[in-house]
Each structure stands twice: as C-alpha cells, then as structure tokens.
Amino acid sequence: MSSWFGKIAVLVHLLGYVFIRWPHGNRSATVKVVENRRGGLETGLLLVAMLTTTLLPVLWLTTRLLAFADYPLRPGVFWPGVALMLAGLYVFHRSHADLGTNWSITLQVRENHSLVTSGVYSKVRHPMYSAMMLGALAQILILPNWVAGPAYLVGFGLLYVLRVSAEERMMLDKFCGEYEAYMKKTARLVPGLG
C-alpha cells in the first residue's frame, strides 16, 4: 500500500483537529475568564501534546529527517487506524459543541460557567481526551513511522496523566456536590469503564 494514503489520512487528521477546533476557540476567547489555573506544568504540557500530536506528523509529511524510521504501511492497520480517526474526530467535534463557550485549551472557568452532564458528557467526563485517546491509537495505524506514528500516544498520556486531576479539582472547587454526583455517574474516559 502507498504511504501518500497515510500521508493523506495524516493531513485530514490533522486538518480535522484544526477545523474542529476554531470556532469553538473564537467563540469562547468571546467569554470572559474568571479564574485562570494555568501554571509552568501546563505550558510544558501544552507544548510536549503541540509537538507529539502535530510537529513530529507535520516533520514526516513534509521532510525526509524521520524516514529512517518509515515503514511499509498495510492496510488491515491502515484501515482500521481511519476509523479510530473518523471517530475520534466525531467525538472531538461533539466534546466541543457540547461545552459551548464553557470550552478553554487550559485550566480556566469563564464567566456564567456551567457543568455539562448532557450530550457525549452523559457518557464521560473528559471526552475530548477520548476523543484524544482515538486519535493517537489512529496515529499509530495510519503513520507508518516508528517515530511519528506513537508519537501521539506519548503526548496524550503525559497530558492525560498530569492533568485530568487538576481539572477534576478545579471542576470539584466550582460545582462541588454536584461535580462529586456526576463523577458517580460517569467514567474519566471510556464510557463503562471507571
């Protein structure tokens, strides 16, 4: 199988996030913050998830510096990999909409913030970070690089990881018993699973 199928699942994967993700930015950006969480830790997450989940692919597509580690791309991987992406990308456009202006790519609750338990919320408490998740076991499938390709995986857990729990206490801090109720109902990330 060619890599440019790879490189073109890569392309629209990317362009996907970037599309999905603009609007919801403008719009919010139109809402004021009222507390912002945002630390060192953060910044350092925000630019490791910034090169995993975009540089190192952008590098493949368009550089020869990592077809050191190409690899013949098959598609019983390469088809499935597109569908982990088409769904994570679904799930990443619902998170958005579903959070309206309350959405920020950091720690911030902005003002006439509100707890979200409808939509894919209903299911998970951070779907974006499955949304996430899809996206980097896609990267895998659809990247035939031994860089690049887990390169995701790497940005998403260290995201996942070191920061779920700051939100989770910034969300406990804003909306407290309700907050508490709602993370009965729901799982972190997999619906099912707690």
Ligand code: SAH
Second form
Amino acid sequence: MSSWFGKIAVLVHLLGYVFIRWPHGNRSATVKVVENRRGGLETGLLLVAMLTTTLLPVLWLTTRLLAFADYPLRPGVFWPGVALMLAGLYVFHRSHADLGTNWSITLQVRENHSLVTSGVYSKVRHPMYSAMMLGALAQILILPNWVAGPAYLVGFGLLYVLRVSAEERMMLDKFCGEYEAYMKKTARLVPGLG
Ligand code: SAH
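For comparison with the form predicted alone, provide the form predicted in complex with this ligand.
Everything in the complex follows now, all chains and molecules, and the chain you saw is the first one.
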C-alpha cells in the first residue's frame, strides 16, 4: 500500500498528542509547583523521549534523511496499528481529563495536589504511560522505517523504566498510606497484569 497512508497516520498521531495535551498543559501551568524532583537523569531522558517520539517521525515525514531505512507498508500491519493508535489517543485524552491540573511533564507536586484514583486511574496507576506504550506499539506498525518506527518504544521505554519507581516514591512521600492502599488495588500499566 502507498506510504502516504503511513504519513497521514503518523501526522494524525503527532497532532493528536499535541491537541489533547495543549489545553491541559496550559491549565496545569497556572498551578504553582511546590516540589520538583527533576534531576539531571530525568532531563536527559525527557530529551531522548522528545527526540524519539517526535523529532524522528517529523524528520521521516518532512525529509529524506531516514529514507535508507524505509520498507514497504502492508495493510495487515498498518490497520491494526491505526486501531492501537486510536486506542492510545483515547486513553491519553481520558488520563489528562482525569488527572486535571495535577499533570506535569516531569516529577513534580503542585499546590493542592490531590491523589487521583478515579476514572482511568481506577484501572491502572499510570494510564498516561499505558497510552504512550500503545502509541509506541502503534508507531512501529504505522511508520514503515526501521529507525523512526521503533524509536518511540526505545525512547519512551527507557524513560518509563527509569522514572516509574521514582514517581511512585514521590507519590508515597506525598500521600503515604493513601497511595500505598491505591498501589495494592491497581496494576501499573495493564489492568489485572502489572
Ligand atoms: N504516571 C501517571 C501521571 C503522569 S504525569 C500516568 O501515567 O498517568 C506525571 C505527574 O503526575 C507526576 O509528576 C505526579 O505528580 C502526577 N501523578 C502521578 N500519579 C498521580 C495520581 N494518581 N494522582 C495525582 N497525581 C499523580
């Protein structure tokens, strides 16, 4: 099938993230940060994640720099990828709506931070990361390039593995027994699994 299908899907994916996050990010920015645990490692990881989730797909869309690693797109791979992409965007939207102004791009506690345990947060502790994992898998299927396709999974996977325990430590320090009880009731990424 034409690589234009892949190009359109990748563009929809990128714009979907931007348009979903934009209003929530703006609202969170109006609430004061009272604790910041962004260290040097976290800053580096955020840069790598930005490069692999956004910059490489944009380069693939707009230049021929990555053309050496292109391969043909197949409908049996592409359409399941589109389904994963839409599922990921939906969970991304829901998690932003449920987390409200408690959202931060990094490890931060905001003024009047409340522990969210309802909506998608009643199913897993990290639905936004679940959504991004769906997006990472989708990108492999919709973007037919050996470099830019798997890049999201590598970059975001690294950020997730090195961040999630520190994030839960921060939540435990802030919410103590309340977060401990929440941890006992929920999985991290996949309902009922882990
Ligand atoms: N890990 C979550 C949230 C990502 S945004 C998810 O994947 O859905 C990161 C910020 O969310 C962290 O800095 C933390 O302050 C906040 N956070 C994480 N879990 C939360 C929860 N259950 N309730 C309120 N804030 C939370």
